[in-house]
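What follows is one chain in structure tokens, specifically the form predicted on its own.
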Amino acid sequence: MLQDFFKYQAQTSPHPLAMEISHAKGSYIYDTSGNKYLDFVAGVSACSLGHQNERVNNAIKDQLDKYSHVMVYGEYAQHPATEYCKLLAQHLPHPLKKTYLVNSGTEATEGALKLARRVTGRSQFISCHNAYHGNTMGSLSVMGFEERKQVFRPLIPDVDFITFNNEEDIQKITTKTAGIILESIQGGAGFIQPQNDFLKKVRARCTEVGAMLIIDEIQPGFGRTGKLFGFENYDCIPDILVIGKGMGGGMPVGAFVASEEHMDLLYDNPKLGHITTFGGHPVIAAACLATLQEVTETNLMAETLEKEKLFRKLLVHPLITEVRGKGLMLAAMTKSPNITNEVILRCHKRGLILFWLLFEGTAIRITPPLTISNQEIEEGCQLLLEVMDEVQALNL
């Protein structure tokens, strides 16, 4: 399988970690040679209620004995789909109400790009410096990292950019501007979290020149942070929400959310302003709102926060200079991108999934599925310093 996959997969990086996988259940994930990992990492935040959970394969199996694909999205109303849009307007706060299903988290950026100049009529959009909001056109116009987009200029113009937490940078939102999209933390640029309201700030100077803001929660959505939406930690609603990854418990699928007023205008005008096939699948949408009762219907928010408290009493090691983020999204900073990278190999073949972020070198990604016990917690923590005491007597 490991030649095949070589040979005839596509890969997006000179190195992939070539894991053979066999089979994945809760908080592990099992090669082809029997071997058991412990996964702090939940394909990158994505499978938020660990691997095989029981309400989300339910949900699918129960809905494949019905029906799967029947039409492109929006024409027919089909339940899951509708129930789970419904659920979602009854969390979150007014007047984010209306939700267009797609089938990634680049889609969901790309459909609120468009609805920002559709509500607005102007061009401009504002995003921040190592912000990560997608790979397809339009969210690498907004993605605020240059080495990983230069090749393939030229983008979509009209796009500026501000460094997150910087007040004086908010002043650039003017008039001019149809949209402001920022991460609630800051993903690929090392788990930032904003500071001094800077949210809020930013929502109050959107609203004072009319110019939409876009808050991506594709990361720290679906409760990662404690909160069902990382937005709810810093008083800020925005116009526009996206999301996707831990939206699904491992489906592919993205949304991004709005007023009805607002949503309303891709209808017409022009009609079909925006169109998906596979937007609102049967059974991704199934997956969707069992993921979602969940999370809300349990005590799994909570949870999450008093989990961050054991990971932070754990890691403390000379070669951590501080640990970011909130809830289960946190990043153990190192003190250089080797002793990063040496840790998380180290520990993949120790049996602990540790990853990197996009941008900040010296990060290694802790996001492991909320469901995670404290035990597993425990065990995965003791490796891992295990290996720092390693990686220490190296002097890298």
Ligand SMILES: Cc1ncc(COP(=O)(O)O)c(C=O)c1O
Given for the second form:
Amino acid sequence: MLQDFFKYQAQTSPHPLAMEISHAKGSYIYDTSGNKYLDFVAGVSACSLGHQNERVNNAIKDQLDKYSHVMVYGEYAQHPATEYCKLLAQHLPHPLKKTYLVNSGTEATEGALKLARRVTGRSQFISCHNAYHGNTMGSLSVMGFEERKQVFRPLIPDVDFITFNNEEDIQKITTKTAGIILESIQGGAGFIQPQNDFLKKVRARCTEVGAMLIIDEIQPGFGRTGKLFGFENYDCIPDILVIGKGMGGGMPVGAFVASEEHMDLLYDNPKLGHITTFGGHPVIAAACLATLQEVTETNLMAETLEKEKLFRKLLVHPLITEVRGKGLMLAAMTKSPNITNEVILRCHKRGLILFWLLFEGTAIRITPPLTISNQEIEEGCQLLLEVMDEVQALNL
Ligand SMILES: Cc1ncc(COP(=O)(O)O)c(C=O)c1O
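Would you mind giving the form predicted in complex with the named molecule, to go alongside the form predicted on its own above?
Up next: the whole complex, starting with the chain shown before.
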């Protein structure tokens, strides 16, 4: 399989981990050689309920037996998508009420950017250095990492960048700004949380100048930080919410949410302001519904904060300079990318899946399924610390 994987499937980097997958269950992934790996990454924060969650799997199977794709997004009333949007609205603060379902996180970002322009009639966007909001042209335009975007220029014009947590920069949001897009916790940048009411202050400035505050919850959302959405930790409500990843219990999905008044601008004058064939797909929406029910009807969110405490208690080692993040969106920081690489690769060989962050080479990603058990956390951390002892002896 590996030969064909490299030959026929387009690659994203010269050095993929290239594990050959057999199956996955709970907190474990199994390769075709029969090896078992404890998953501390959860498909990069997507499989929040672990692998093959029973409720999600049953919802998918039940829906498949009724109907799958029948029409493009928005034409027919379909139970899974309608129920999902309704339940989501019940869990969101005013005025976030109407959800547009799309197929991925980056498409949700695109929709949010379009909506901000449509609502304000303005063109400028503001984003943050080291921000990540997806990889299509609009999302790439608001990505704050020049090295990986310059070869794709020209991108959309009129985008300015500020520094996350820099209060003075907030003044750069003006009456020319259509929207500012922010992650509630910066992911690719190194799991950086807002400090000193940064989000709240950005919110106030947006209200003052009439700019849309777009919050990207694609990674922190759906319980990962102990609340359903990260912004709830920072006392701030966006005008447009962007979601994805953990939303689908492992299925591909995204959405943007706004007030009824704002969202309704997308369907007229011109009509079809945003369209998609597969958005709201019944099978995917059924998975989303089961996921949201599971996250909100169980103790998972509260347990996430207890599990964070356990990780923080266990992750003490001379190679770890700091543990960043919130809930089960954690990053163990080391002194150098070399140390981080060595630890991740050695852990992988020993059966523990860890991963990198997009723009911060010293971070070791720890974003396990929210369903991970305390015992699994203890076992994984024990292995990680053993590997760190080995790596420390290398004096990298
Ligand atoms: C914060 C954030 N925004 C947007 C995206 C893009 O989502 P997708 O890969 O589903 O397009 C990601 C994915 O990593 C993300 O973490």
